[in-house]
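Have a look below at one chain only, the form predicted on its own, in structure tokens format.
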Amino acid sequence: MSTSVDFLLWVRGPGFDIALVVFLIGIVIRLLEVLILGRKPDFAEPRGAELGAGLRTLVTRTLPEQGSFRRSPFTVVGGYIWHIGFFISLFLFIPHIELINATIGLSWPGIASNLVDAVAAVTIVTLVAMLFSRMSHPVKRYLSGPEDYLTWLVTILPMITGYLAYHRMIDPYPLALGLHILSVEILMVVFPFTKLMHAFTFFIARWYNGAMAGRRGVQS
């Protein structure tokens, strides 16, 4: 890859194909690991329904818990901000929608680019602030391991490189766009094998916890 254009063509072609294959295979393997674990037979007489309790827990565990909010409001609010901001930047930016449509044939309406740009900036600032909070708080720092910092890094890199590419702050532009795509591909490769996988498994885990509690007649 002697030029920035060659680099861009590689990350848009073979690089993306490799990342996509690793991402999909990794997701399937991790989900199979969860499903293969199964669940032990429960011979006790059920005291309640599983379905309703499981669905209720999906909703209630998504809302902020009052005790957690009182203890660490910044962590709760910051978590919501960056998750929502990342979602908007990834799925509502029109060029991203066009890429998804070209890849798997799905499309939906996007929002104005300048709005996505503002959301991305807020998301980047929030992620940096949350890293500072993690490193400056003794308990959070003690509980954090290398994987936590790795997931933070691979999450913020696409946001930063996308912001730089959108504002053409790196010259030449093919290099800026190539770096952004490469950062996304790194995220895709790392995703299935880190805590980022909770984006898929938290639905299963929350429903299961609620369903089991409902079966026993208690509230999750």
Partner chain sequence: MAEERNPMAKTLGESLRQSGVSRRGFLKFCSATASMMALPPTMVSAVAESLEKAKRPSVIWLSFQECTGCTESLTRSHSPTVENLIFDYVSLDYHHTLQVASGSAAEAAREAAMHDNEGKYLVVVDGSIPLGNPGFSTIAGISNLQMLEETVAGAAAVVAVGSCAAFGGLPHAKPNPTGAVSVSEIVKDKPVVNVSGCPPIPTVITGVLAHFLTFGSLPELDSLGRPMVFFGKSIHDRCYRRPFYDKGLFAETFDDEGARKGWCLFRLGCKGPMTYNACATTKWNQGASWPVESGHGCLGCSEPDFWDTGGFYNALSIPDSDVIRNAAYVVGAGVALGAAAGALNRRKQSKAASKHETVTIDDLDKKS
The other form holds:
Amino acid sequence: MSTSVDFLLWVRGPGFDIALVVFLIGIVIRLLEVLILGRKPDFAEPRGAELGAGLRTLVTRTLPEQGSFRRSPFTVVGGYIWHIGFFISLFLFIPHIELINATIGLSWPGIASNLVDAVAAVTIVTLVAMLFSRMSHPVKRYLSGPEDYLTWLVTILPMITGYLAYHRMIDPYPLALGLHILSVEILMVVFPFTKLMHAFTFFIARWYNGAMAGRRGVQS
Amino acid sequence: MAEERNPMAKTLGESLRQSGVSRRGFLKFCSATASMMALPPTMVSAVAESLEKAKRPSVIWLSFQECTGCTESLTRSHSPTVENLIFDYVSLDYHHTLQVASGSAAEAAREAAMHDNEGKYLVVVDGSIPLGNPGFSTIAGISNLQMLEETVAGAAAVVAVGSCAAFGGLPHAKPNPTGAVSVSEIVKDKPVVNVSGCPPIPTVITGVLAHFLTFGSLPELDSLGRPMVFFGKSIHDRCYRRPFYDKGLFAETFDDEGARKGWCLFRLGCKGPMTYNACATTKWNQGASWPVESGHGCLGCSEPDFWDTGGFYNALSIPDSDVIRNAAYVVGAGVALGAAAGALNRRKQSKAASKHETVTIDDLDKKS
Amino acid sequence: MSEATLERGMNAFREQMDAPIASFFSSCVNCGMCAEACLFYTETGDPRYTPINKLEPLRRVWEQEYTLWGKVKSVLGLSQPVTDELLEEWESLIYDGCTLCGRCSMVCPVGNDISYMIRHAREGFVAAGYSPEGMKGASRRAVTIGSPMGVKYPALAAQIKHVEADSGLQIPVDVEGVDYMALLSSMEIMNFPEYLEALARIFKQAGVTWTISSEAFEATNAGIQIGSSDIARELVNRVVVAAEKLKVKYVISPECGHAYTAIRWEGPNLIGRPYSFKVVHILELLDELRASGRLKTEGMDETRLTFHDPCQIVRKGGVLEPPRNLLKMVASEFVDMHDAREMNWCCGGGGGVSANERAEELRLKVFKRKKTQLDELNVETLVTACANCRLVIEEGLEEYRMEIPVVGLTEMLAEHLVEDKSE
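If the structure you just shared is the form predicted on its own, then what does the corresponding form predicted in complex with its partner chain look like?
Time for the whole complex; same chain goes first.
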């Protein structure tokens, strides 16, 4: 007999284990692949220190440069909304905190679930708008390949399944929850093989950018 | 005792009045029944009229792999209530816990009820049916499967009472040594209503029967075969502690301040969000209380496989495995593989450097 | 005679790969924001000029050869290889359509230093034989004659004579043991000899001991622009040898953007060791003289003027404050452009584009960006500190019929020097 609970048990059991293995091994490999390549020694006399400038860029690059903001407000604002919405939904929804607490023992206060619900709705709408932007903006459309659309899909799926599960729009509930967890597992599995890796490598990228510019005395 | 032999002869109204139930008491029951079934108040008189005229149906109660908790639930509802009374006025022709007869006399009663009410009687089942080995559970030498099949053959409908009959319940829990299955796994050609719960709420059992008596049909069912009227909303949605959940106020232990203040029990593993049942509104023991009100999270007992979904004190989504330990191994493996991949990259890098041919101004052009 | 081949190009791409580049490619999400920072996109609207897109060949090498997953993908035939056709198509993007100005590197939200990658990608293009004829020619002239414009020492000697005759000052040549060795760009020698005179006057007033080397006076480095470290090394090495032979403490990089990048930042890495001397940009030196009171000026220029920040000196060179400190000494009506300093827009001719004749039409088209910036300010004079910017801007202004004189900052300062009383 294959019931929705069996499905939930699978995604929560072996499914999660598989996803976790792929996710963690993949990320560690990707990071080491990058970092072990290293940099050649720089013999040019530095004008400024790398460390501080690198760390500053790591933080300051979070805010858009003014001119870029004016020239691509939609990308910037949309990007902010959905990233922040995604992280609020991921990390401030009480059941998620509960899950994290139960698995790795870390806990923090969450926010009201109806607030998360509203945030999730905005996030989903924004993600859809971002897709339209990607398909219509000449630059984004030109740059985008299957990977860009795949990563969009695996990002929005957990949001949608989570939203449906929360509102019990899929019946029975264990199936809704199972689909939600499965969509997260798909995200985890796809993650290390795609540009979703930017969630980790952007730290490295910003640091190198800031450090290399800082060495020349420029805060990038 | 012709009357006893043919319970359908007397109407429900007549029986009730004979037992001393007043018209007022009867109407009270009707309105309670109507509201329980979410019927508009204008329907109360219709319910009363139908019930008044209803013939006492024959009910055959089969108990298989069960703990008698379902029967306990029904009988322990404090009497005298109208709910209890009505139970007297279905003709419970076979129920081996409650009946006086035993042995072949008991089986004869069952067979007689089946014969006399062919096509009209109701079968109520509690307990699951073992398919692994028929010998795991037998009554009068008849296996559960055989008894269910032959009893159901002439029935109007089947009510699977309790989670064991509805979904397999505890016997079906992993590793399910008896090969236990639910009623609906076996009965495919008759309407089956699942009144799940471990045990189910007594008023829900009587409500389903009342519906059958009133309308001569079974109530609207959800995707799991449960009456929508009682199982249409989750415990979570009807829980009086829900505002605390929405505000993020949780009891962290059973004896902390949050617990005393009656905050949400989600963090203590309450399965309210995934559980569909009427506990939060009908409550137990004549409306005295219900699990969440008494300070314990919902176990999810009216849902399929609730035994197998992990600890009662963990949220439903918690992975089964030891994530930290696994993660440590996996990251360890990742570091090893990553170091190897990194070394390959470094080799490629330095191989390219060693293969580098100095670019001079004489080889800026490509031939041809 | 050897030749450029795809294999050599691929090898160069592989050789260039390092952790920054790998982290940059890993991080790009194709958000397209770099396009808005690039004048080649903003002025043409052609998405092919999106900075990150110019790196497609290098990106493929990274993905297919430096990531485990990419290796699997290419085994499965899921990835497109780097071919001659690809490099041929991309040549015009990476050479004609990029000035290495580095503006994109300042805006990328994930922090990709795109111009760093372009610089490295050009190594592969040049090794594979895909670089513009104009830049090849400049490289050949630089290596064989000593200057991309074909200027040999006798031409400089003639200019020195002129300057000496005009100013009555002596230009020291091949003097050992002085503090500073000045470099010049051939553009300054041929088109803006005022720079040389300005140096002589300022150094005389400030009491700076200096010289020019007859063996290595050329500051520009065509190897940096075409993207060949081998050629760049050969050119830088000439300067290093001359400076060490003359035992100077400092080498002065002139008003030329890429020359500063070449000699200041890339040079030591090209020769694989630190210098025994220091490299200063002329504006850094002048600012130092100003700070110590050795540079004295008089009079204020009261025309409304602005400063064009040469990308390689300011954004990518770190010489941020000196030009403004110096301008304030001599100009009362100095205004900054809307996007100034490290966010300034390129003139459109850096990174070898001005040496690439076939890119001229595109270069003049993208000059509209500078034109827009200038139109907003309504200035009478434009000051800059790069002879290449200066020439490109003059051409652009002429194309768009704008009457704004372009002045070198060093010359401008020299004009306001306090006259030596002893003379």
